[in-house]
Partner chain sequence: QTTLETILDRGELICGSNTGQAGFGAPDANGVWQGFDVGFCRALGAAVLNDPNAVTFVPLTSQTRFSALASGEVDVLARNTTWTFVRDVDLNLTFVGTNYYDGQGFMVTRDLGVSSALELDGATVCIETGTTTELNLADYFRVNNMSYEPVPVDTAAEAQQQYLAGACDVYTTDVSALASSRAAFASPDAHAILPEVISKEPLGPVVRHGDDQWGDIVQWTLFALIAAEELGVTSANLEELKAGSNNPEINRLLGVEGGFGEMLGLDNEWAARAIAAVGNYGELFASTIGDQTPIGLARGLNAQWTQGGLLYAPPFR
Amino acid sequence: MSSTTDPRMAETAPKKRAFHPSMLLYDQRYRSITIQIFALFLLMLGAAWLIDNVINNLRLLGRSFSFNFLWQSAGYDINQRPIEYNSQMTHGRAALVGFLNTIILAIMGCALATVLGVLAGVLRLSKNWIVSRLVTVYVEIFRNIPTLIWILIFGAVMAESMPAPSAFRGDDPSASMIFDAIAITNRGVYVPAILFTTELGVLPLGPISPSLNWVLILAVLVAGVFANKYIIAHATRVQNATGLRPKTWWKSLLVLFGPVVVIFLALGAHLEYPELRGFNFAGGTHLRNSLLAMWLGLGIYTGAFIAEIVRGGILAISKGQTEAAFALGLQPGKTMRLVILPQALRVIIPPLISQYLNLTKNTSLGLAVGYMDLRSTLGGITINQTGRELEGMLLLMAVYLAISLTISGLMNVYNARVKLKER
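Present the coordinates for that one chain in the form predicted alone.
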């Protein structure tokens, strides 16, 4: 074989052009990069102008840009406190309490909205005309009235229609506790609190010092979840190999709840019941009306939107899946739980993320009913007292952004696990 190059091929081969500055605009290989660099430059220029303008305006007002106010004494009280706090503590501590109140409300609201949304979405497809129409009325009423109005309505109902603590007093009280353990009053709901005879101390984590008792219980719960995943995976392998799936429900119950029950007994867990002392209840856990109004308002309102998302996800699954499940002898309930909903999750999860994010951001409406969340503490009283509106709002935006990105990231991880994987 000759190693010489065919002159005809050399003539037809494209010649590599030398780089020329005009190629940055007219050559498609470089034009997109040029546009991106130019856009980034304009963005940086605009940000630099904005920062310089802010600094100059602050200088003219005789002010500086500083977050030192976070270490100053707050001087105001917070009614709902998940951690220790008093008015002599710092604004940073008050902001932390507000942040925890926001997280607690977001978790409670997302849980309630998910349960209501899934139930309502499934029931709206019921063949029972009355059930489906009742659920339709719920969905259409709640999602077409602003969430702030629902929050105010629930707050008014709790404050005006519930009995006062004095109604529980006397030989013939006009109100009574539920199971002698739960008191629903116009000042909130009082429920039993879990206490321990043996205290293991606290875990010092800077501004937060959680009880080692609850840290141990949480660690055991997490270990139980992983152990349960191993049990289910083992059952799946046995089923793939033999065609028969071993029973795992008793093993799951044992690993999930057995160790927790043992720890509760070992630590001497007991309930502290609320008791009427004087003009109010003492003991137990006090859930204020502001928290309940926010929880019910956000949860039920968002649940109406989730119901439509669930209904759309179920309708996206082919009817052949249901018919095949019925042909195998599955009952309607098991067909929905084992066949339809797992497939519908691939359609449900993406819009569900948006609803969780909306609910979390709507916790900032707590100011309307006196719920002391992050917006009310850092973005409200702290800014009014210190005059640091720019620093406070920047911190507020950064925290809400971090919360939203965290929720979105966790849900995207779950979405990646349930999506259909091609072989």
Second form
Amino acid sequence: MSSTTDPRMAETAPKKRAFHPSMLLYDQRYRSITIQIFALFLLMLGAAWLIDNVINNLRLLGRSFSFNFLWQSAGYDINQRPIEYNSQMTHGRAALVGFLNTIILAIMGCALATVLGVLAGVLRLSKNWIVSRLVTVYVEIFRNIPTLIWILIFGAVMAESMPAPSAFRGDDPSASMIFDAIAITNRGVYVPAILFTTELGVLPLGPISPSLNWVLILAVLVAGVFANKYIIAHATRVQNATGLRPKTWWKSLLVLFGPVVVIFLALGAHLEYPELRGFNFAGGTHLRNSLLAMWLGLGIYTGAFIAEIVRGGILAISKGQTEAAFALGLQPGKTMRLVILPQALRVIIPPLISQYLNLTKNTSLGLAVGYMDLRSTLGGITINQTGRELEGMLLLMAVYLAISLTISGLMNVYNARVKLKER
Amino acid sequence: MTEIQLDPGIDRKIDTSAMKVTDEVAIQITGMNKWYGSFHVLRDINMTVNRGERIVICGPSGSGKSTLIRCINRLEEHQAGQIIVDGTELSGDLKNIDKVRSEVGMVFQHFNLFPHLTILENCTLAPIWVRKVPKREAEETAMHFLEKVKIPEQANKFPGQLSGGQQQRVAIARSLCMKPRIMLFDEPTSALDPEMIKEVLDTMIALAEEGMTMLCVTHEMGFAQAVANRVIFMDQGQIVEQNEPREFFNNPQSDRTKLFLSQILGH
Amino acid sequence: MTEIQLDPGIDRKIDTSAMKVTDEVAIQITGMNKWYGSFHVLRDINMTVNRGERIVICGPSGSGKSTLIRCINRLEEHQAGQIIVDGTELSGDLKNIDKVRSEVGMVFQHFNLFPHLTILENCTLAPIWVRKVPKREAEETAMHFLEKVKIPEQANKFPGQLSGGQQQRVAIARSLCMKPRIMLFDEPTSALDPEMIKEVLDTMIALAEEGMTMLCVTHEMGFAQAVANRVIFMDQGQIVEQNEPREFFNNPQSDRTKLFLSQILGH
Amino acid sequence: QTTLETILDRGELICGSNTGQAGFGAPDANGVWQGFDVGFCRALGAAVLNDPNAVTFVPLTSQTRFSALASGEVDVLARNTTWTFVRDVDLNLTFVGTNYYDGQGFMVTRDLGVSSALELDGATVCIETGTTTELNLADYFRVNNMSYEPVPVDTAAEAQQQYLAGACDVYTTDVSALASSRAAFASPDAHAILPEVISKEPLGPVVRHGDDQWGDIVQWTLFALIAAEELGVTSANLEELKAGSNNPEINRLLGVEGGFGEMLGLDNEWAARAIAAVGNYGELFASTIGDQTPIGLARGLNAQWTQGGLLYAPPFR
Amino acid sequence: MSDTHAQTVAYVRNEMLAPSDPPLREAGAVKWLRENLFSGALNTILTLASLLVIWYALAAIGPWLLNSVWSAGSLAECRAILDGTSGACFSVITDRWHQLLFGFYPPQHYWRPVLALALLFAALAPVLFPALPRKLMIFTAVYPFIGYHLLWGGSVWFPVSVALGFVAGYLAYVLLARVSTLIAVFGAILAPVFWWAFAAGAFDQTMSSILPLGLEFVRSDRFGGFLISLIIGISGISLSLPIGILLALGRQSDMVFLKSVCVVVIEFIRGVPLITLLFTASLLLNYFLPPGTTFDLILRVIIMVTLFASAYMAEVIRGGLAALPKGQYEAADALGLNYWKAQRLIIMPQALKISIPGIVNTFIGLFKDTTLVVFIGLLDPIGLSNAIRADTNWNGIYWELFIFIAALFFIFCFGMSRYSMYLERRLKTDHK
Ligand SMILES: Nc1ncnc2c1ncn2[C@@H]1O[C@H](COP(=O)(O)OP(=O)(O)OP(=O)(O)O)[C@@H](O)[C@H]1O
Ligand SMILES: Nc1ncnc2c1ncn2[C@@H]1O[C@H](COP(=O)(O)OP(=O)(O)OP(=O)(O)O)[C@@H](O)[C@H]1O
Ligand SMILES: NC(=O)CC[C@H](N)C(=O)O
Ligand SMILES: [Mg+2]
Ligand SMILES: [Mg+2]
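Next up, the form predicted in complex with its partner chain, please; the one we just looked at was the form predicted alone.
What follows is the entire complex, opening with the chain shown before.
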């Protein structure tokens, strides 16, 4: 018996199946089209309804839909101005200032959260009973209480418990500056600022024109990082050739910081100390209460989440990996660097980034302590003074969305790159 | 007692020419005791392993087999007694530990390959960072051992892309790359599918044929009969019986051993 | 060519009285082709299965065995040709698909029991929700089939509490509860430990003894010899050879078949 | 549906109020709203719904008030809101009048030793965002070539908190609000309101643009309270006057003649009810923010025109 | 025994050793201290530093907390009682206790929210305890309407007319299911929409005029305190679960259009801060509704919060779905279960079980996020703390209020997370 065709086949010869409307309901291939058309129909209906309502409402309110207000004079002042701004400038410019403030806060917050989180995550795994308990308390307390409350608490701590600038005055002041350089007051913290005797001018970059001095320093720093990469690569080459890895830490330090120090000296960098003048300290850099409250509130709160992520990431790397490395004779330090960290980072980084995203979105709570971020400028005062809530809110959402999508886009690229290869 | 059948996998003739037991002591364990908390897991272990010996350790689950061999490269700390490996006594001294670990290779039940490194990188990592061997040379050695375990063509893949048997062979190659003088195996085949067990046992036999000193926790009795020169039976943290394999299987002395053998060979 | 040994498991006398092949066509596949993307996985398959036939499909890995039987209950869609199961042609028509699926039972390699339901619930789910059988009745049927596969006492446990062999028998019982007229098996024993294979094969033999039409992808050649009335050998998506078992094993025609048989029976 | 119909359907007037400004609008310990602006809404409630308590107060911050009004969340906004061109014209709101003539001032602690706003160069100033205050402030310091550090806050309560904690040297807002805040302080005397008044802040009730009928009702309820004071109608003599008096304007006001209420779409008693609910303008002022209250505001500009003030209700004719 | 030397290899132990106690330094408190606190220089430093931190924290807060005043009518009174010593004035809590819990909800109606909460547990019981009879699920389904009526009051016919929409959907499904499940699903979507758009209002009005039944109406602005956090949190989470499931299924589906709509919705909502959505609810929603419609701010907030949580929920559930082996789908198919039956009986029960930690985390996050409603003027606990502070009596009190609010949130959130851990463990064991 072999695989021949069967005579009975003729009876059941394929009939051509013509399209029949009922196939829209019962046929696998057409059914999904039906469903999608139905969904499209519902969606269009909903969208049409919404758009129609918006048009009607705008007409009834006698409003137009226009972003012209962005080019009108803002009229209000902003206390924290990373770029040149005064009340005569436009709402658009005010929004830009707010945006930069949002970014500044987000970056500072992420940095603090990361440092705290990594530290706490590692300490929580420590064998030291009391330390791990203490860190657990930190993590649980911060994770389970709303961030807004933390922000308010930090705001209140700053405003209520610190001495007023006037307490620094007089012959026998009740408060004094730390190292004569840092003043902690109920209006924020004043720290020395770095000034240059030689100003190289500004880099003309449209609305944001950074000082050339800082651009130069940044450039040198970046160059240093690249040079350091080269040094490490060189060390690896030497190791590959001879088996011995040359010591690089002093070279790295030199390359990373040497040129920067040189530039600082060349430009005549000096510190400007805050000084009590009139009502307030003048000079130096003023870290306002609002910034500090947001920074501490968001940073410490998010740090608690990151601690859990870091802990989980390290625990996710099975004990077997450490044992295998030990059994091969790798010392604990090298085991950490060559075996555990590269693997743990893959586990840690995606949730870490989504924490960064959350933190960035939470900067919009700045309103609670009067931090002039994008939401407070564009989404707050501008909307209020111009009455353009529809346009303002849409713009605001668009900007946040853009930030979020950028961050998560970067994360996807990272994920794709480090994905473990499997069968 | 039924006559034990060899594992069907071990069908080729085994070349015992290099499998000579010398007089030189490789591992010397004296009066060793270990506790986990207050649980006495290893009790008064005394044992000498000469260079070239191939020892199989068996015993019921929880009897302390793994713990014993993990003490030998100090993955576990013992609390009393003495372990001397290749003349180096294991104590808290970190230098001694490093020295012993780089002389003793270990293969785990679950392979424990590093998933973020390629097969080749897995094999060269320790030679480069511990033995300070130039990379080129380390790679040559690695390829040599990968050929020996018959998977040179997988060198640039990642562990996740290999089958279990292949992974275990890589794990063996990785240990061999450190040119250890002693190899420890902790149930190297028990996480594998039957077809793959053969691949791994073959590799281990080849190793034995070259005269490697081996301690192997395993329940592959075919392997024990064919390769081991001594079988140690443990129970409740103690060495209950040891003997050369033929005697051990056909003429067990202690009741516990009999019971154990009837269980693993009976069905 | 060595004489094939039966699997040690199949030692009892097999009662072939009900194992009669009728003339009625159960499955008819004509000129069927299937592609995954541009990969031509099944090429011009023609095959007729009569009611009562017990067909074993074998072939090297990747030859399309699973894909073929998955096409029969439309877990995969075919792109050309015709599959008629019990008089119903499989096309996009959902009603036909539903009909065929409730007539054809399938047992998977990895059992695919529903871990959140008890054994009994696993078995009654489809009768209750697809066949609309009252619960009481469905449970009676389920117990009947659980008895048949010899695990009625496990009815209220969860799949996670059963051994692999028991799970696979539950999977078979679950399929049977739908009173299918055809059963498909996709390597039902290959994820099992040797002891458990026997349990499952016994169950399948019992099923065959009752005259069930069966298509079974398996490499258990003992089973094929004892139970199948036809063995189909596939390679590269094509049916290369088919024959009755004794002839197939002892007198394979094609070179590929010979090679394949030497591999699976040789070692 | 007109606003009036909506309110009648609902049986309730929704009034946008301050989030809490003692004397002007704040809930007391029982959650009952009290104050000058609140009183106006109660009068309106009495006029329209015949029940001064059929008013729901929605606390609105400076920032949210106009959106809430525009979106219909409140029927009327009575919350120290300054009548400005942009708000009236560009935001499509209608200011129906002024119930309090005010100006922006500065409050400092006495121990700061400041006696004029011109000495405030470099000071830290607490301001509520979304107000005319912050715009005036920017202009004032700019014109006088001074610098300042704004501390933006959302509500008066927050501003007070910051100010009292010393997180700002100066608190600036409408003088009336400053006075009300100061009255709530533990030691009011430690704080001084500087003499400079840097802006005009005519505060008044606001409605949405476009519903003139509702605008008229709100407007004339306000005028009714003011006119009542001018005409000597008080909650005390109201019943008596409602019986009829020989002053025809009073009669028209109280609905005894003229049928004015019906012209508004209400009944003729509307104004009488409003006055009965909270008293006339003077009584409302005196009982909530006047000099007998902790707030202690003098009538000043808010005296009747006959008394040298600016209050001037158009004639009921 | 002596050497078991290779040459004299045979060895038998004839009597087994009994286990003995570990050497002294391996046990007891000494060992514990040595291992856990002072096992090295670094560890010792850490231990001392921790002790220092604890000491400072206790020294700073301890006396203040211990010396607290619980009965005083105002801050001034409290300060007088304290008489210059440092101490907490928790009397503000006792004074405003009801307000912090219920906001300005009419005191004579406090029983209503309390009853609603009690019934909530009854409604949750069949979900949490699978052992209870399934029939109780009916009560769970009806609960939202009962809860609404208890809290807000007004005519009973309003919640009834809304509920009838769902009944209409169900009936449409049952009737049309005979024709085709697909049409039935369409019907189940369209029927309630039509009912609500055209018939519900009239039904409500006629029934109310025929048979005016109902509790006294309580306006939304009377709601406040933890009541509002709970209402928003609980309704947000329970409504977002089904929507999240649908979004997750949509995102998993192979229908390109449906999938992209779901992706856009999820990514959009996750990409913007909740606060912008809340502002949309309070400022912009009216732009999107027919002119003249306004509805309750709390309901609007609930809608936005639900949308927000749904997007997160969808991602959590997607994770659960992805964790299910493909074999489960195939087995369901092979048994002849259709898509919805397979989802309901096989896929969702497992996917949800896997997702429990994620769901609970979303819930905790959502509950904490309810504090953001303070920005749109709702009197949640934080909003109330501002209101309390605005009162002359309590002007200037912070810490006590913050501590109280924080403690309540902590108890709730911590409790939830512990419960989810317990649940996880329990669900794991009922398999083994
Ligand atoms: N880290 C540990 N802490 C406490 N007890 C342990 C630890 N590791 C192992 N044990 C206990 O020590 C005993 C011996 O364990 P070991 O792993 O050495 O047994 P084994 O003989 O290798 O068993 P198996 O065949 O199951 O691998 C067991 O009872 C085990 O429970
Ligand atoms: N979903 C899929 N997409 C693309 N290719 C597939 C898919 N499923 C299977 N294949 C490919 O189709 C071929 C046939 O697969 P199939 O699973 O039918 O083989 P098989 O004969 O059952 O092999 P095995 O014995 O390994 O189960 C294989 O090459 C496989 O890689
Ligand atoms: N402080 C306020 O809320 C009001 C300030 C000012 N009268 C305004 O309307 O802008
Ligand atoms: Mg072990
Ligand atoms: Mg297959």
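None of these values were measured; they are calculated from a predicted model. Positions refer to the first chain, counted from 1. C-alpha atoms forming the largest set that superposes within 1.5 Å between two forms make up the rigid core.
- Once the cores line up, the CA of C110 ends up less than 2 angstroms apart between these two forms.
- After superposition on the rigid core, the Cα atom of L123 is displaced by less than 2 Å between these two forms.
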